Each structure stands twice: as C-alpha cells, then as structure tokens.
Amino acid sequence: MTEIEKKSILTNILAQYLNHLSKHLPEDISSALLRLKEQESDDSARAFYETMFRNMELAAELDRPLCQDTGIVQFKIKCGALFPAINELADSLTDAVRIATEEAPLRPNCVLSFEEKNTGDNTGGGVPTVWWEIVPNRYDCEITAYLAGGGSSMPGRAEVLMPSAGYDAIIPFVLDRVAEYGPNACPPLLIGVGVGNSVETAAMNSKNALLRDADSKNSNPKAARIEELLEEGINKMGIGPQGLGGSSSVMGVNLVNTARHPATLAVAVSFGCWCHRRGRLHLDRNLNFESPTHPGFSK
C-alpha cells in the first residue's frame, strides 16, 4: 500500500468517525444518563432527562449532530512507532477534521487568537489539538477523539496549592468551580480532576480523566475516596440537569494522578457536559478498525 493510499483510507476512516461521534454517545454516558434519570424524583428534572433522550434519537434520525456546538476537536493519539501509518498520521488527522465540518457538518468553531478571523473549517493556529504518545515496538493505534464544546471548556481551573494544604484541599478547589460555574456547563456533568507536579501537569491529568469511562475509579483507594466525597457533595448542591434542580448533577468524578514534588501539590478541574461526545477508535497494522465507545460504527 502506498503512503497515499495509506493516507487516504485513514483519512476516511478518521472523517467518518468524527461525523459519527458528533451524533451518537459513547455507551458509559448513555448509560449514565438513563442511571439519572431512573432514579430522579423529581418530576422537572425528569422531563429534562427525557428531552436529551428524545434529542439522541432525533439526532440518529435525522443525521444531525447531538447539540449545535460541535466544539473544537482534541485528539489525544497512543500510537505504536511501528504503525505503518504513522507518517500520514498527523495530516490525515487535520485533513479528517476539514471534511468531518462539511459533512456532519461541525460547526466552525475556530478563531484565531488576537486576529479574531473564524478558519471555517475547524483547523489551524493548533487545532485540531494533538497530544502525542508514542510506543515503541508496537504496530497498532489507538486514538481518542474529543468534540471539545465551550459550554463545559469554559469552567476549567487549574492552581498550585501548597502541600501543607494536603489532599482534602482537592475537595473544597473542586467544589467551590462547580458551584460558581457548574450551571453554565450542561449538566448533568463529568468532572476530571488532576493532581500532578505543576499546572499543566495537572491540567492535562484532568484532560485525561474526562477521557476515561464515567463510572470508572481510580485504582488508589485515597485518590478513590476523594471521587467519591466529590460525587456526593456536587449531588448535594441540587444543581441538576440544565442546572434547574434535581437529585443528581454529575454522571462520575474521575481523578488521574501523577508524581509531584514535595515542595508543590497542583490541582486542575475540567468539565464534560451532558452531552458529552469522545470516543476511542483502535487501528491495527492494516487499518482494520473498531471502537470499543461506539460499537456501532463501521465505515
């Protein structure tokens, strides 16, 4: 197979999973959600959850995206150093993102900084945004794929604490974000939160944990137990779906971790909404595909 070839099938691949993510939720969020609803006892807020289900079959239906703002595509790539489609990797990822805005259609999202000037197309000045993995002596791919609304994007924090402060001071960081600007994010919500070194560190720690399913749990029972403290105390704020009240306001509370100094504990938070639309695609070494998010995709 030639690098165009190559280069084209992934191109291909890549658009169509864009377009797909953009009208179907990946499983652990549909599956929240109807965890929500069936337990909410309040009857407004159960009206609420039966429009975003109502909104997911029309949007299959119909072939429209789940909600107007499309976001900004991130891509976070673990990818095999011997996968023979590395190379045409990171232009068919841009390339995919050109054609995924005219034909799902994705709403043009990007605006260059200080030039104020909308590209149209979802791509450039760094987007789409990349992050890279590479493993050595593997040949396949997996890819990530975030639809990066405003809405949720906007509330995120990150902070150096000090380490006097110790890890309950995650709590009252993370709690005092969502009470001032959980309302603004769609709920119900799926907070990321994320404790490293420093505050990109911990940024992206929190990037990652919105990444992970939503009733996952961190494999530290310390670091698991500060999850669920969150979960319970953001429920008990009553924010509710669309922020209108009800019993439940969050579909999980994931926290990745990673080393620090001793002389710095950096937190970060960030936010999916309801509507929360990523998924991973595995690639192998002859562009065989499957998403283990979106069973029902195929090309």
Contents of the next structure:
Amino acid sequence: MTEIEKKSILTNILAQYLNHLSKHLPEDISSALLRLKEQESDDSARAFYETMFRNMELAAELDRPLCQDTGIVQFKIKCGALFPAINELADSLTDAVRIATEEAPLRPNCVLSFEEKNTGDNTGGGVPTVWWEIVPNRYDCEITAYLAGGGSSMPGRAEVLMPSAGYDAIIPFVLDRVAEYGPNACPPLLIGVGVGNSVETAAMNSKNALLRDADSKNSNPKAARIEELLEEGINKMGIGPQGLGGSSSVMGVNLVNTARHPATLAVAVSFGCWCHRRGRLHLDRNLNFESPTHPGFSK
Amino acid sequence: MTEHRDGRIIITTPITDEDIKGLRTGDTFYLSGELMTGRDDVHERVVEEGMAFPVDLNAKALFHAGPIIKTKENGTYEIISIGPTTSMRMERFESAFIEKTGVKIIIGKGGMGADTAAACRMHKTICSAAPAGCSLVCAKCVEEVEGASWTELGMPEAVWHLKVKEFGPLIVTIDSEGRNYFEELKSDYKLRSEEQKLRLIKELK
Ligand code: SF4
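Now show me the form predicted together with its partner chain; what you just gave was the form predicted on its own.
Below: every chain and molecule of the assembly, starting with the one above.
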C-alpha cells in the first residue's frame, strides 16, 4: 500500500464510522436504557422511554443522526508505535470529520473562539479533539470516538481539594452537580468521575470514565464502592428520563483514578446524556477493522 | 384552537389566550401550525440589538432548537433532524422577547427561570418541553420548512419557519399563571440529594 492509499482507506473507514456512530447507540448504552425502561414504574416516564426507543428506531430506519446536536468530535487514540498508518492517522481523523459532516450529515458545531465564526465543517481551532497514547511494540490501533454534545458537556466540573477532605468529598461534589444540572442534561445519564493530582488529570480521568462501558467497574474495591453508592444515591433522586421524574436517574457511574500528590486530591465530573454516542474501533496492521461497541458496523 | 382527539390535546395556531388558559403544568399537548426556531443569537438580536423578529410571531410558537437542515438543489429545505436545546440559556432575554413578539407557546428543553414565569403570567404565554434527544420523533412532525431568516447566523442559530403537525408530546413547564414545574421538581431533587449525601457518606465510613 502506498501512503496515499493507506490514508484514503483509513479516512474512509473513519468517516463511515462517525456516520454510523451518530445514528446508532453502543450496545452497553442501549441495554442500560432497556433495563431502566423495564424497571420504570411511573407512567409518563415509561412513555418517555417509548419515545426515546421510537427515536432510535427512526434513526436506523431513516439513516439519520439520533440527536440534532451531533457534538464536537473527540478521539482517544491508542496507537501502536508500529501501526503502519501512524503517519497518516492525524490527517485522516480531521478529513473523516469533514466527510461525515457532509454525509451523515452532522450539524456544524465548531465555533472558533473569540473569532465567533462557525467553520461549517466541524474542524478547525483544535477540533476534532485528539488525545494520543502511543503503545510500544504494537502494530494495531484502537480509536475511541465520542460525539460531545453541548447539553452534556455543560455540567462538567473539576476542582482540587485538600486531601483532608477525604474521598467522601466526592459524594457532595458529584451530587450537587447532578441536582443542579442533571435534569437538563438529557437523563438518564452516564456519570464519569475522575480522581487525580491536578485539575486537568482529574478532568481527563472523568472523560475517560465516560468512555468506559456503562456496566464496567473500577478494579479498586474502594473506588468501585463509591461508583456503586453514587449510582444508588443518584437513582434515588428520581430525576427520571427527560428530568421530569421517574424511578431512576442514571445508566451508570464510572470512576477513573490516577495517583495524587500528597498535598492534593483533584476531583472532576463529566456527564454523558442518554444519547451517549461513543464507540471503539480496532484496526489491525492491514487496516482490517471491527467495533466491539457497534457490531453492526461493517464495510 | 384547542381540539381533543384520541385522548390528545392538540393546539393549532393562531393560539388564543383561551387555548393557553386551558393548559396546566405537567399537562401533555401537541402543536399544529406555525412554529419558528430561535435560540441564543436570535434572542440577543431581538432583545439587545432591538431588531424585529424576522417574521410575525404573534399568537404563534417559538422553538429553542438548532436543527440539521439540508438545502435541496432547487433551493428548498429538507429537515433532517430537530430537537430542543437548553432553554435556560435564553432566560436573560425571554421576558422581553415575549413582550416584544407576542409569542404564545415556547418549546424547549428543561425549565426556565422566574423572569420568564412572570412574563408568562403577564402575557398569557406558556413554556413547554419537547422530548430531548428525540430529534427524529420531532422531525417527523415537521410537514414543511417554509423558509429561513438570518441564515448568516449559521445553521443552528438561524430562524427556520416550520409548519408542524401534532408536534410533541410537549409537557407544560410554565403555565399562564406563572407556575414553574421544573423549579418545583428541581427543589425536590435537591432535597433528595441532601438526604442521599448524608446516607452515602455514612455508608462509606
Ligand atoms: S444532551 Fe445529548 S441528547 Fe440532549 S440535546 Fe444534547 S446531545 Fe442531544
């Protein structure tokens, strides 16, 4: 394969994938919604779930985006250092966003800050967002793509606490934010909590938490306990689908943690809406691909 | 005009004060007729820059929404996807907007604040919530995109003139007496979150 061929194949796969992602929820999210719908006892909340499922059917049937806010495209890349298309990848990501904007179509959401100009193609001014991780000695590449909508990005928050506040402090930090912003962020929500040493590590961890499956667990038992308690407590707030009341509020709570400084405890929270359009795509060295979150995605 | 059909309440534009007075917070209804989109920039133009809303909005409905619209080769528009955006962002402008335009029904996402509620009471207007993130269910109710104004603001911010049929379900969030359903719900959620905080911290210890 020449470099030009590699780039065009890669761009095409990624553009198709973004297109698919805007129209189909990942399996972990649709099964979480199904579970909540079945557990719902409130009649009008049940009716809302019906409308949401009807919307998902229409998206597949009409081949159109699930939600008009198709967000800012964000990519988390775990790229093998020996991945043969590593040189082409950055350009392919941007080109793919441009193509998907045209073809899906995605709504143009990229507004250049201070210039206050919408670029019209969802790229420019540092967008799409790309977070890179290079994995030594590997030939493959894992791409997590996320369409970050405005309503769900709005409630995000990070803060550096004193360690004496303790891990308990995560509870009011998250609950206050959910009570204030949750009803408006298109619940049932996926809540991502981050713990780290500084404001941006905690914030990044909270985003990584949203990229994990809704039913996944933190491997540390104490952190997993906090996930579980938060999920239980937020559900008891009864925010319901659409924020108008119901027997639950969240699809899941995920916590991602990294080490902290002896003098800091940074915490952050990010929100995902019910329309959580996030997917993982694996590419091998020959650019064969599969998506564990979207098994329906194929060439 | 208000109709009751198959257990549904359907309001058709032009909307009268009588139509509005028949709806209470928490009620579900559907809208037929003329619906205009308008969000952040449109409110700023009308309220802060003193520009007139580009079409007559009196006795009609406003939708806080930024749709995806395709322009066809013959210059007409096709709706791809449309759904509500957070109404609270418009709170700063909405009471003056209601007064200036005579709009009767505002459709959006989530609730609005005390100033809007006061204006609803004064001018016999209501606010309502459309199913959020259900932009295809909403798009299905749009019969036609009759025109567009202020397209220089970009696709999400422009004013799109829609003709809708039984658009909904819509839930009344502020009624014409100024009752604010979302604020009431939110104070319940806050109360419960305080209870949960205490319980969870205790459980964690
Ligand atoms: S929060 Fe999510 S579902 Fe709601 S409007 Fe935004 S992108 Fe759509």
